[in-house]
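One chain follows as structure tokens, the form predicted on its own.
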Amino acid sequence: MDPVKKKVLIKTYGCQMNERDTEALKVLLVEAGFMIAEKEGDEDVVLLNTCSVREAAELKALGKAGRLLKKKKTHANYKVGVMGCMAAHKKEVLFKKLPGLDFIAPPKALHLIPELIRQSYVGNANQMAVPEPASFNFSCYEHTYPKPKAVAWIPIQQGCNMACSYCIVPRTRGEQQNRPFNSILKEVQEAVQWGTKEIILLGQIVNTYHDPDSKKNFVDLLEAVQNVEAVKRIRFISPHPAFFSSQLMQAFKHLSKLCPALHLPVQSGSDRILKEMRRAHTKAKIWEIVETLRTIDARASISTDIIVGYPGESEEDFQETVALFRDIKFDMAYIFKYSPRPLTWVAPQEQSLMGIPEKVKEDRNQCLLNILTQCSTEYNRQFMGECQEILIEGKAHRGEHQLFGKNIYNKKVIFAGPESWINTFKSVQINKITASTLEGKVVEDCGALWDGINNSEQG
């Protein structure tokens, strides 16, 4: 069979950057003549797009690869490949643990994968590895997958120049490489041609972005996207607290399309632990950002990342995190129990007296989750009875004829409606809240609704 006629399935693990890489690869594969398998069992080739940020993600991908490789016993031409972060730093380990593995490709080799698959069929070769290119080829993002979608994630950089003690990203994706300004805008323009209404700028530390060919910075980029008429909303993820400028904070005030929802990775509320983490910011900097944003919009949604059980984290350190969490009232958070990553500075300390027992990690994790539930519920309660403008993103995972979308504060809203509403804006009156979602019904005239409520209250 001609390799080009093969169906390729991609299973994605980890972050939104991996999700975007999968989208880009699908386009490259179709352009190279391959077909995309939409469900497991239909494929001739399977690619695992892997994550290494946490051990659990690696173990999950390794387990899946092992199960898939068993299929080769009954399907002679079946191919299994690993791409993404695991492929960048575990090449020899992967080939040793998975002897039937056909090929691996690190993140920078994304654009080379179609040819790698083709070559794997030549002489039925396996254990093929692509030499890691010196830089990432951003042009692979300029061809948007031809499928209308309300929200587009636009990568603006790859890699990271920070040296956070727990993080493996600089080793898996390399040093920070900023995407050319015009390349980003080209993808934005192509996305809106396919109907996209919301743009999310994506990078490891987006607020350190600068155009490699000019002096344009991240705020210049936000302003350029603001000027694209068909774009209705703008978000970004993830920034670093240490690099928030007054110019960026004021962008929330002056750019009408920039949503008042900020993901602010804090990691810890203890300045001592932040210093050990090499985070380059303090608790005072966090408060400065939060207070400035809430002065601009008192309702601003602020989410975060927290690591509990970092080696050497005392109960006093943890209680400082608890206090910060309660005081800021984060309405969404990704809370992780520290897991050592190989080749990171702090990993050896996990096996020393500095390591935190798993039971303590679990207790601290649960403590913050309980606070998060309280804070999220309290935050969402303010929308009860209100009419919210919702950009509809797709079908909800539960309930017949249920759709979901988000308001400007990045809150998920579920309501009934036909699929024809997807990728449109609707006014939704909120009549139920939980810690994680809002629920409501579509109303045609929010003005009339509020007039009726006001008249009823006056009567």
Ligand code: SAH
The other form holds:
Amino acid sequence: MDPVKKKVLIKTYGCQMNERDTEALKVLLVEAGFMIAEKEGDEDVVLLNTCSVREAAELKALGKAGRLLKKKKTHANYKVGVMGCMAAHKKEVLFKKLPGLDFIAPPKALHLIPELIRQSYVGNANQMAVPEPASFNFSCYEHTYPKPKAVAWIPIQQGCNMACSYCIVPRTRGEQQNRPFNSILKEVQEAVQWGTKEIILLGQIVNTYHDPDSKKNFVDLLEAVQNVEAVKRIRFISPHPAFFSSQLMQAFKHLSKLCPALHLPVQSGSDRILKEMRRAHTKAKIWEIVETLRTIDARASISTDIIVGYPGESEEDFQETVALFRDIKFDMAYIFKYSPRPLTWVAPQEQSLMGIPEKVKEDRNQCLLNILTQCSTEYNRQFMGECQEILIEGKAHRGEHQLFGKNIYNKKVIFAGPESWINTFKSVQINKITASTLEGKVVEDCGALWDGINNSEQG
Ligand code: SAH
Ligand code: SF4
Ligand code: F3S
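Now show me the form predicted in complex with ligand SAH, since the one above was the form predicted on its own.
Shown next: the complete complex, the earlier chain at its head.
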């Protein structure tokens, strides 16, 4: 088989981890001589990079795989593979549900996929499952970036050692594995050579990071990234509230490039439910983090993840979440309806005895969304008339000559400008706000480029 003639399409579901894996795989495939199909239609091989975190995500990918498999009737030698989180825990089920499926590869087998595709052509075999390697090969992420970009998502760990009762991720991505410090810095250096200005450190519990080869911890890593001159902004996602040290909180004060925008997944505002969820943090801890950050920067953006309708969540429990949500005034939130997952700590009988009806989940979801709209509109209103430094990320889906970028508070800003501005900083005067975006006009200069909260005396 001559891989040069084979075009591979990857469809990605789920979180940024999957997005980053897809990007890394594209580089590996090109290095192995494959071509990349950017849109559906002319591919010879399709890979679905799947997510298992909620049932709906799995059903979506299964439906898509079923439709793609039909192409086999008209396209000789068309290959379909499933990778990502579903491939880690659904091996047999996938082959049964998707007759004709050629291969599956769990997240840890990312680096083996080019060879797997080659094998599927050589032997013309299907139903191939790569045995899960013991560990993740982080060097996959060190390969050259395919194109310049303003923001780079850099994985610093794989897997998770927590045991949140509702969550399947430890079963799909395995035990927490920290990426060597030097490997992370190598990728940061690589990214800035491509013009990247903002680094987002990525992992399931980033604040438990420690270098496997030394005593360096997450704050040491933030400091090392801060010391890379070409990096202008740093963010991270997701930290776990239980592992916020005062050293990490102070990093928001001392590290000038660390943006005052924190994603803090609280999941619930009821200590009883948090305990049931085995979340290892309380409401008090959340408040401690929020208040500390707000004394450092009163405007700090604080976003979250919430699950509504966890088994046994009473109206009283939910009202505690409502109160927390309203009092903290999160300016952005992902609100999820609890989805029962296999292999998690919530036993099936607990699910059926204590399960919350769909209608109640829906109402609770809507209730939080309404509060979110109010809080995010109010949060965004403070930028009205102000000039903000924006790192321009790309073209906005808003018609011609519209660009988008973010301010340090992670707020999306839309304005007119030429494509040549992408990946540069511009000063934008905000003249319109909604719950989700700011709009404005590029102006000459709004003072010195943001160089950390220390210089604006917000702390
Ligand atoms: N490691 C991150 C989040 C990983 S999963 C953390 O601990 O915050 C992303 C989000 O999906 C979670 O924060 C949670 O809100 C949601 N989630 C996970 N399992 C879920 C389930 N079974 N049903 C609904 N939402 C779920
Ligand atoms: Fe899942 Fe909890 Fe780990 Fe996040 S910390 S990935 S929610 S088990
Ligand atoms: Fe991400 Fe979904 Fe896997 S959220 S880690 S792709 S289960």
